[in-house]
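Form predicted on its own, single chain, as structure tokens, below.
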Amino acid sequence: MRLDHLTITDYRNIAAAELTPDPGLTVLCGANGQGKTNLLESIWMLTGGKSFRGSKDAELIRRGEAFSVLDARFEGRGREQTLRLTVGGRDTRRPGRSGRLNGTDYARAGAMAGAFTAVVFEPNHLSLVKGGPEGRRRFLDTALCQLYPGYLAALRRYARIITQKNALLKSYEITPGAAQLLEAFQTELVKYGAQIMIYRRGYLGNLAPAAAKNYEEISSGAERLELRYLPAASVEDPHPADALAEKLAAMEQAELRAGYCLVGPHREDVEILINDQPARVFGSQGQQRSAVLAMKLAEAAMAGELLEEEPVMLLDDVLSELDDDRQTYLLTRIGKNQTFVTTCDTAAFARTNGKIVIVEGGRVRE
């Protein structure tokens, strides 16, 4: 996977900018505030996938414009492709995000997922090790978004539903039919539920030894790495749509007491253990810092081999947080990749052969 070409108009802070990439480094160098990780996140962007920032879709417009637009072309599948962005404001014909890929219209900008594939890492990924499940829900989503088609659709469903059934628990008593609605919604959470824990089984069960290897290696053998997927029901049953039924059914009363829905995928974890304690609690910065990097590189090495070329990595700032032993690391185990690093200070790239583009007030300047 390669970006060759990316125009931007009225990203964020940035009203209108080109970038011809490097095939291999791009360093994004400016002062903090000039719009280095706006420019990042816009390319994160042609994945298909929400912000990494967690920003909502109108917040990428600049300020007092009603669109944003983003052209990509970009080499993957051994072919060159074109894709283009479009983000709506609120009050245009077509809020959010849509796009066109190849000349096909999308309406949403999700469907177009899987066709260019990106790795970010970023500060606030260190969240994954210190934060609530809700984090490592979404690393998990993320990747298997860009990897499988069919997840994204099982994903928005069972979604919808949840939404549908917390309403319907809010007003049961009052709500005529509810106990056949309630079935209906039981059962369509079942079918789509297992479908997402399936997915989610599977791609731990090849990252957990490959992102344990990667920490072996950072840590030079003294500290062990483990993930556990801890899932809604049991995964391990040849029938995981029964198991979810049994566990849904037997919280039924405690859901009506409750006035929403306590059990399913949207209520998962993955528990991230380094030499079997809990890295949340038990971890130092270091440990949780290398745990994340172990992780992501293990996201883009599944990429690659899923998909038979290597995804782009995205890199924000993450080198500045990391010791001179784990940069050396990081940047020797993405020379496959083509990479983009934002940094306030290019010295540490100074005998690179990558390309230096410089980032100010909202402008690009290569």
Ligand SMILES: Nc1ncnc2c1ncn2[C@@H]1O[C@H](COP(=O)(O)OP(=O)(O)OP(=O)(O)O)[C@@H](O)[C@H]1O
The other form holds:
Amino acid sequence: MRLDHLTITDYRNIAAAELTPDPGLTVLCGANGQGKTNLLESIWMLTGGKSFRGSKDAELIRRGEAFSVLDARFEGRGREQTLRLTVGGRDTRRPGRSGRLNGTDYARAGAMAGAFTAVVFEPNHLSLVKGGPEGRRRFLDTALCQLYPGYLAALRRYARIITQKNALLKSYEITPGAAQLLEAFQTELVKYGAQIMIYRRGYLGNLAPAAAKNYEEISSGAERLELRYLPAASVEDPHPADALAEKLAAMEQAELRAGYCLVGPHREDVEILINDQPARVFGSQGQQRSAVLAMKLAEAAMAGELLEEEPVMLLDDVLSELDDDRQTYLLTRIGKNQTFVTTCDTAAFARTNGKIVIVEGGRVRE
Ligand SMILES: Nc1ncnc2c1ncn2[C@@H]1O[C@H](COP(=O)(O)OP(=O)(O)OP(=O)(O)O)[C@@H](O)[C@H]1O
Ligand SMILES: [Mg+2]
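What does the same protein look like in the form predicted together with this ligand, given that the last one was the form predicted on its own?
After this comes the whole thing, all chains and molecules, with the earlier chain placed first.
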């Protein structure tokens, strides 16, 4: 995947800009509040019309204007493609996000997802290491949903049964036929839960070594990253479903007392260790940032392998808190992916072999 050209009109603080990125690395330089993240976000919008900051339409359109328009030319699936994304204000004739992909109109920009693929790192992703297990499960779920439609189906079924089982556990004593109902839920939970666990085990089996290798490179071999799946029940078992069924049976009394579900993939976690110590507790800021980055780069590599096309890497504010060596690694790394990095360091040009783009007051200068 390669973005060849982007024309931006009235997107956030960018009134009009043209960007011709490097096929390898492009470094977006500028002081705080100039529009670097906005520019990066506009590229991310091409993946399906969603902002990685979860912003509303009115926030994306330049203040005082009616429409935002992004016009992109990119190389994907071995051919030149064109994509136009429009965000219309509430009072316009076409409000919301729509688009045009290779000449075909789409009333919903979301329907164009998959044509242009990218992976983004932004500072909020640090919660992957710093935050609770939900963030790490979401990371796995998002990646797996994009790769396997079957995973999304299993996840939805599973979530629905968990809701139903929670309701039952809460009112068990007063529900007629509660025991049979619970048994039916357990059977379903085992079926879909085991599917989820097998997908997660498979994904982490590939992601963990790739992330470890990235981390080793980022830290110039000084530190070691390890990702460890903490499954709800043994996944080493030849039949994870049996192991999960056993665990559910063993916990049934405790669940009845608690009044909600205590075991299953919805409570799983991934342990992140740096030099054998939990990164969440013992990792320094720079180490935590490096760990998230290593995971994100691994995520991109895995998506690239499966989709047979390397996604574009968008790295926002990744350089802060990293020491010189780690910054240099990122500013000179030309991996397989086309990469965009933002930085406030105006002297970055001296340290990168990528193309420098200056962002100042919403203007983009190449
Ligand atoms: N819809 C909008 N219309 C006009 N300006 C906007 C809009 N949305 C955001 N901005 C402006 O964009 C600027 C922020 O841009 P951005 O977040 O890209 O900065 P940045 O260069 O990434 O800065 P930092 O280095 O601090 O991360 C803010 O000054 C904000 O007021
Ligand atoms: Mg920014």
